[in-house]
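In C-alpha cells, one chain follows: the form predicted on its own.
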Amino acid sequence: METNFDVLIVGGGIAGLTATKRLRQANLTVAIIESYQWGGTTANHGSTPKKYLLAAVEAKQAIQSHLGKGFDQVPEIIWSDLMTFKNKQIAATSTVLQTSLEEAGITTIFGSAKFKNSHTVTVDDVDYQGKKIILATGARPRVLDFEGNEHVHYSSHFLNAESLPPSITIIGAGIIAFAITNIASAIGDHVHVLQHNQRALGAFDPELVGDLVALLKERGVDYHFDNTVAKIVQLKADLYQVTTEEGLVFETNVVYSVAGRIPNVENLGLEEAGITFSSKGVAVNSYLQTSNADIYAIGDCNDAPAPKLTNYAEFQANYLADFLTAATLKPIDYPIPSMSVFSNPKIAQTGIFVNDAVKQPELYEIVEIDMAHWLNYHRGNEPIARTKLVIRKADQQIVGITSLSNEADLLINYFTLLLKMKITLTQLREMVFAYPSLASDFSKFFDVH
C-alpha cells in the first residue's frame, strides 16, 4: 500500500472531503484519514438528517397556518415513521462517500491519526508521509462542568432518538438550539430552553430574535434566560430534576446540551510537528497555514476569524485547494457573510449585519419593513414577516439585510447575489422575475428608501 503522498488530509468531514476531491482533480496524489464516519457530523448527525426532520415539521406548520382556511385539522407527526424515513436516506452516507473517494483514485485510511514528525502521520502503527498535510478534524460538543453532567445528551442524540418523551430541556440558545426547539415543539414536546445570559442567537438582530422567541413561547416553549445549570439529578429511569444556580427547579425527561463546540486538536501529537494550537483551535495565518509551513488547517479545527459553519469550512477547503495548486496566491478573502437558522419562521441575514450597523450610525441607517401584507407572505398566513435593511448613507445603497419569515433563507440568498453584483434600482427594474416568487418583490425593497 502506498504511504507517500503529495497531500495527506486528516479528517473526512465536509472540509476534508472538499479539499481532497479538488486536489485529486489537480492530479496530485492524495490520501485522507478518518476515524469515525466519512462525511463527518454534517452528513451523518447534523444538518443533513436535520433537513429530513424539518421537512415534515414545515409541512405540519404550513397546514396549521391554514387551519380554518381550507383545513379543518392538523395531522400529527409520527416520529417513528419520520425517523425510519430519515435513517433510510442517510444510512449508507459514510460508505457511499468512501466509495466515491476510492473511485476517484484517492487513498482512504480509517483510524486515529497522530503526528510522528513534520511530514509523517501514524495510523495503527503505519507511517504515512505527505509533502503537505491538511488538518480538517472538525469540532465536538463542549462538555459543561456541573454535578450530574453525565446525564446530558447532545444534538446528535436528538437527531437519532427512536422516540421523543413528553418533555425535553435544551441548554443553549444558538442556531442548533433553535432547530431542535422547532422540531420538538412541533412534534408536541414541552420544551425548556436554558440560556446563561439574556441573548439568544447572539449574531442576529435582538429585536427580530425577540419576535421569534415570543412566537415560540406562544407555541408552548419555556425560555429561561439568565439561568445556568447547577446540577441534574436522576429521579428515575426517564425523569430528571434540573436545578440552576439562580434557584430554578423543574423536572424533565431528557437534557440536551448545545452550548458550543470545541475544536478536535488534542491527541493528534501536534507538538511533534511544531504546530501551535489553543482552546480556540489550530493557529493559522491568512493563508490557512499553521506554524509549520507545510501544514494547514481548515474548518472548525482552526482559529480563523470566520463562523464555524459548514459553508465556511467548505469555502476554506476550496480556497486552500486553489492555493496549493497555485490557482491563487492571494490570502483568503471571505465573501459577503450569510447566515440562516433552522427555525420556523426562519431568521437569516447577509451583508452588513444589523448588530454591526447600529454601532456605526454615522455610516448606516436601518429601515424596517413589515411584509406580512405582501402577497407572498399573506397567502401563507405567516405569523411574522419582517425585514430590516442596512443602507449606506453615503450612496443610499442597500448593503445588508436581516429577515424573519418562513422564506427568509431564500430571500437572503437572493440578496447575497444582489449585494455581490452591486445591483442598483435602475438595473433591477430592467429585469423581469417569475411571478409570484420572492424575487418579484425585489423592487419593493429598493423603493422603500
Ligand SMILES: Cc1cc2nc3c(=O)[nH]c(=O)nc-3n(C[C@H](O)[C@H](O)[C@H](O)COP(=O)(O)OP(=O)(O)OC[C@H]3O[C@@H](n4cnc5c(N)ncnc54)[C@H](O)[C@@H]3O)c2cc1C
Second form
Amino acid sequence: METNFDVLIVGGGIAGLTATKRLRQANLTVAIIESYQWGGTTANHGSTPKKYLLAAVEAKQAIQSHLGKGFDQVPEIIWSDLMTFKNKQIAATSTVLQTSLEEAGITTIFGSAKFKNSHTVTVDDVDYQGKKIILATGARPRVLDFEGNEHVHYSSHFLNAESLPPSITIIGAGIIAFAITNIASAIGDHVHVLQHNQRALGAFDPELVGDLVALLKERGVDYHFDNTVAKIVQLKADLYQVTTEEGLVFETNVVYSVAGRIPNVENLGLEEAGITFSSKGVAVNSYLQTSNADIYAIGDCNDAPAPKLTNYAEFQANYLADFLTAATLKPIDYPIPSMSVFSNPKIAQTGIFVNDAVKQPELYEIVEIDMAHWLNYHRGNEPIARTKLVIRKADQQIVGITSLSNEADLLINYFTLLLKMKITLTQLREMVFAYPSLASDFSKFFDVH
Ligand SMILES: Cc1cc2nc3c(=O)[nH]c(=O)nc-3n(C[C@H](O)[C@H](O)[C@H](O)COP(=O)(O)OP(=O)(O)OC[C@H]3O[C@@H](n4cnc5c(N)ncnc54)[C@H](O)[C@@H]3O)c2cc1C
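Having gone through the form predicted on its own, I am curious about the other one (the form predicted in complex with this ligand); can you provide its structure?
To see the whole picture, the full complex is given below, headed by that same chain.
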C-alpha cells in the first residue's frame, strides 16, 4: 500500500471529506484517515439524523396548529418507528462515503492518527507521509464537572435513543439544545432546560429569543435560567434527582448535556510537529495554516473566528483546497454569515446580526415587521412570525435580517442571496416570483419606509 502522498487529511467529517475530494479532483495524491465513522458528526450524529427526526415533528406540529381548523385530532409520533426510519437512512452512510472516496482514487485509512514529525502521521504502527497535512478532527461534547456527571448523556445518545421517557432534562440553551427540546416536546415529553445564565441562543437577538422561549414555556417546557447543575443522583434505574447550585431540586428520567463542544486536539501528537493549540482549538492564521507551515487545520478543530457549524467547515475546506491548488492566494474571506435554529418556530439570521447592529446605532437602524397576518404565515396559523431588518443608514440598504417563524430558515437563505447580489427595490420590481410564496413577499421587506 502506498504510504507517501501529496496531502494527508486527518478526520473524515464534512471538512476532511470536502477538502479531500477537491484536492483529488486537482490530481493530487490524497489519503484520508478516519478513526470512527466516515462522514463524521454531520452525517452520522448531527444535522442529518436530526433533520430526519424533525420531518415527523414538523408534520405533527403543522396538524397541531390546525386543530379545529380542518383536523379534529393530532396523531401521535411513534418514536420507535421514526427511529427505525431514521436509522435506515443513516446506517449505510459511513460505508457509502468510504466507497465513494475509494472510487475517486482516494486512499482511505481507518484508525486513529498521531503525528510522528512534521510530515509523518502514524496509524496502527504504520507511518504515512504527506507533503502537506490537513487536520480536520472536529469536536466532541464538553463534559461538565459535577457530582454524578457519569449519569449524563449527550446529543448523539438523544438522536439514537430507542425510547424517550416521560421527562428529560437538557443542560444548555444553544442551537442543538433548542432542536432537541423541539423534538422531545413534540413527542410529548416534559422537558426541563437548565441554563447557567439568563441568555439562550447568545448569537441571536434577545428579544426574538425571548418570544420563542415564552412560547415554549406556554407549551410546557420548563426553562430554569441562572441555574448551574451541582449534582445528579440516581434514585432508580431510570430516575434521577437533579440539584442546582442555586437550590433547585427536581426529578427526571434522563439528562442530556449540550453545553458546548470542545475541539479534538489532544492525543494527536501535535507537539511532535510543532503545532500550537489551546482548549479553543488548533491555532491557525488567515490561510488556515498552523504554526507549522506545511500543516493546516479546518472545521470544528481549529480556533478560526468562525461559527462551529457544517456550512463553515465546508467553506473552510473549499477555501483550503483552492489555496493549496493555487486557485487563490488570498487569505480566507468569510461570506455573509447565515444560521438557523431548528426550533418551532425557527429562528434564523443572515448578514449583519441584530446583536452587532444595535451596538452601532450611528450606522444601523433596526426595523421590526410583524408578519403574522401575512398569508404565508397566517394560513399556517403560526403564533409568531416576526422579523427584524438591519438597515444601513448611509444608503438605506438592508444588510441583515433575523426572523422568527416556521419559514425562517428558507427566508434567511433567500436573503443571503439577495444581500450578496445587493438587490434593490427597483431591481426586485423588475422580477416576478410565483405567487403566493415566500419570495412574493420580498418587496414588502424592501419597501419598509
Ligand atoms: C447534534 C448536532 C446537531 C448539529 N446541527 C447542525 C446544523 O443543523 N447545522 C450546522 O451547520 N451544524 C450543525 N452541527 C455542527 C456540525 O455538525 C459541525 O460543525 C461539523 O460536523 C464540523 O465538521 P468537521 O468535519 O469539522 O468535524 P466532524 O464532523 O466532527 O469530523 C471530524 C472527524 O475526525 C475524526 N477524528 C478525530 N480524531 C481523529 C484522529 N486522531 N484520527 C482520525 N480521525 C479522527 C472523527 O472521528 C470525526 O469523524 C451540529 C452538531 C451536532 C453535534
